[in-house]
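A single chain comes next, written as structure tokens; it is the form predicted alone.
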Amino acid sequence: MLEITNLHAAYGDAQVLRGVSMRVDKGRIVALLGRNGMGKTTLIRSVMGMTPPHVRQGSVTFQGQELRGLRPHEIAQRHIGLVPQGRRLFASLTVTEHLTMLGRAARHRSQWSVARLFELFPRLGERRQHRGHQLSGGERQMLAVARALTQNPELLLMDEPSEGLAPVMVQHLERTVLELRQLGYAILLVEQNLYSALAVADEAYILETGSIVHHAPVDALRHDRPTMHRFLGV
């Protein structure tokens, strides 16, 4: 589905991504791992057409169609959903307003009605009239995922979804991610929480100073202590 080939991206004169190549197939969870500052969020922004960074070279294709040169909303319209780092909710909007903000036509095309989203996230149903600033960290993350699903995506990009969450909420998030995989979604998971990523992903890429330095099935990575110590510090 998603294929990234020889991607180079920079912030001004600072080169961040250096020839990144990777792929995410339908029904697979692919974890992108690495220490802070290695370029993980830059990769997500590059896929979504956000600037900065500036993509200088390479290709990003989804279902065989090139995404480079498209604007972020045009990429989203190709059934790619983003769960951004930090949630990026609107403090003044209610839960229901977040889930209906795309408009009636977009909701009609989506398989995810508000009622179905509340079935997936019952806590959001209980808090449907609460505003963004009134939600807990876990509830905000649920809402960020639910909002992405309203776009009827086939691919989800999730940037640090477990950041700042209590362990019980991390476990709830993991169950949700696994359920989405069972529904056939492809997921690119950028995650600082190594053990959470290993609990759900099928395969993992490790990013080091802007380059992919390791790619393996998660089962193999779990038992590769030298690689995890060298590149992830564990």
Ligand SMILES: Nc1ncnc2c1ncn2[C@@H]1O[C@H](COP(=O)(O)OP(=O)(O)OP(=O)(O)O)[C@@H](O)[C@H]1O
Given for the second form:
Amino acid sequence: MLEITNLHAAYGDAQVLRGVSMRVDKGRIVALLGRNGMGKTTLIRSVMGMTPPHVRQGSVTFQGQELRGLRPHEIAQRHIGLVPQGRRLFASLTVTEHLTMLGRAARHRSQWSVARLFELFPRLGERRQHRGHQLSGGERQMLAVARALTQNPELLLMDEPSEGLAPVMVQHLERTVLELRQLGYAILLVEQNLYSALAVADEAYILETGSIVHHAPVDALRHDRPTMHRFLGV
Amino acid sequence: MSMTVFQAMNGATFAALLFIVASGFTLIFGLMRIVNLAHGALYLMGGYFGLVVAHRTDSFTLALAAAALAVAAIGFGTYTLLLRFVGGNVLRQVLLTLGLALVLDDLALVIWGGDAFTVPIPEALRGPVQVGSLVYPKYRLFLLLFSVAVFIGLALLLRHTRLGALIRAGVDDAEMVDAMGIDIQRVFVYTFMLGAALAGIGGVLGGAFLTLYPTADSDILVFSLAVVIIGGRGSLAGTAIGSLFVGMLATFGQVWFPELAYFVIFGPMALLLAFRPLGLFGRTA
Ligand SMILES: Nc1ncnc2c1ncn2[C@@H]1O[C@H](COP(=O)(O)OP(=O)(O)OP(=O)(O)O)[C@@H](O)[C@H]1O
Ligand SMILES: [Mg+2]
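Counterpart to the form predicted alone, namely the form predicted together with the ligand:
Next comes the full complex, and the chain you just saw is listed first.
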């Protein structure tokens, strides 16, 4: 579904990704792990066509089509949903407005009506007139996920969705992610929270200073103490 | 006493004109972070277009519509052919829009010469009207009502339409709007055209009582900048209050301290900014 091959990306002269290759298949949750500053967000931004960084080499294909060179909205329109690091909600939009930003035609085609999103996240329904900055941390994360779903995505890119959430909200998030996989979504999940990633993912890649240094099924990684210690410091 | 009321009315009506022009400026500045130094030149172009159409057709309404469309078209060209290629580079934006302002100014000088013109207004808006004990020009009252209508129209657009929601979202985080599958460049173009059209409309309205002449644009530009700096970028209410502030200070300053007219505006502005660096209604980005 998503295939990244030998991707090089840089901020100006600072090379951050040095030949990353990985793939995410339909119905799979793939975790991308790695310590702070290793280039996880840079990878997500590169896939999404967001600049900076600038992709210098390599390719990103989705369902066989090259994404490199497309602009972010063109990539999103190919049904890739983004839950960015830090949520990045719109402070002056209400909850409902976040979910109705897309044009009527696009919303009509989407299987995620506002009503269905409020079914998935009842808390958002109760706060539909609140603005982005009036929500609690957990509600913000739900809204960030709901907003990405309006895209009718087949692939979700989630960048540290559990960051800053209380444990019960992390569990809620994990359940949501698993539900989405049940529905056949592919998910690329960037996580600092190793235990959360291990709880939901099928396989994991470890990124270390811009390169993939390890790739394994999560079941194997869970018992691989030396690898976890070496690359993740746990 | 009644002289003071008269001056206050003059201040309010000048503020009305400033609001119409500066609301266009702040829309563009708020969403795209572009300080459009050609905004005054767009005002002047709108005034001259309105002048031509008003003379040809004898219709003030047509003059307004034609100026809005023509200047929106200039805005479209400016954005799609020039500005979008300089990206977020502030220095290049400033140089580009300043250059455009100079070109448009010279163009106006070549076409319309150095004389001052006044856009003719319809019979119905000429002459004075009695409000209580005050006798006041009808046209200026019309201008006041017009600016209120523009305020309400823009507020409805921003609050209750999808384009309005996209503009607000874009002010918050334009890149994220794009990542949602919405072509942010299209939102930018529409907003730039809308902001330019407001300058053009302002040119016709202002040209009917302030006269049009080749450097009329720099005054309007400087006043608009002051309005936006005082009101805070991208805020409609801030622009309204900033306009009132600048309109009143400009009018009373000219009456009371004619030699210090500019200082009377920019002195308090500097003081205000010392305490509220983002303006009265400014929010951090
Ligand atoms: N806009 C930028 N300009 C220059 N360098 C950047 C920029 N953004 C990130 N970097 C650098 O690129 C490297 C990778 O950053 P990135 O944000 O991709 O890391 P990350 O793995 O997502 O970290 P975290 O877990 O803290 O989110 C870091 O060294 C960072 O300092
Ligand atoms: Mg990151």
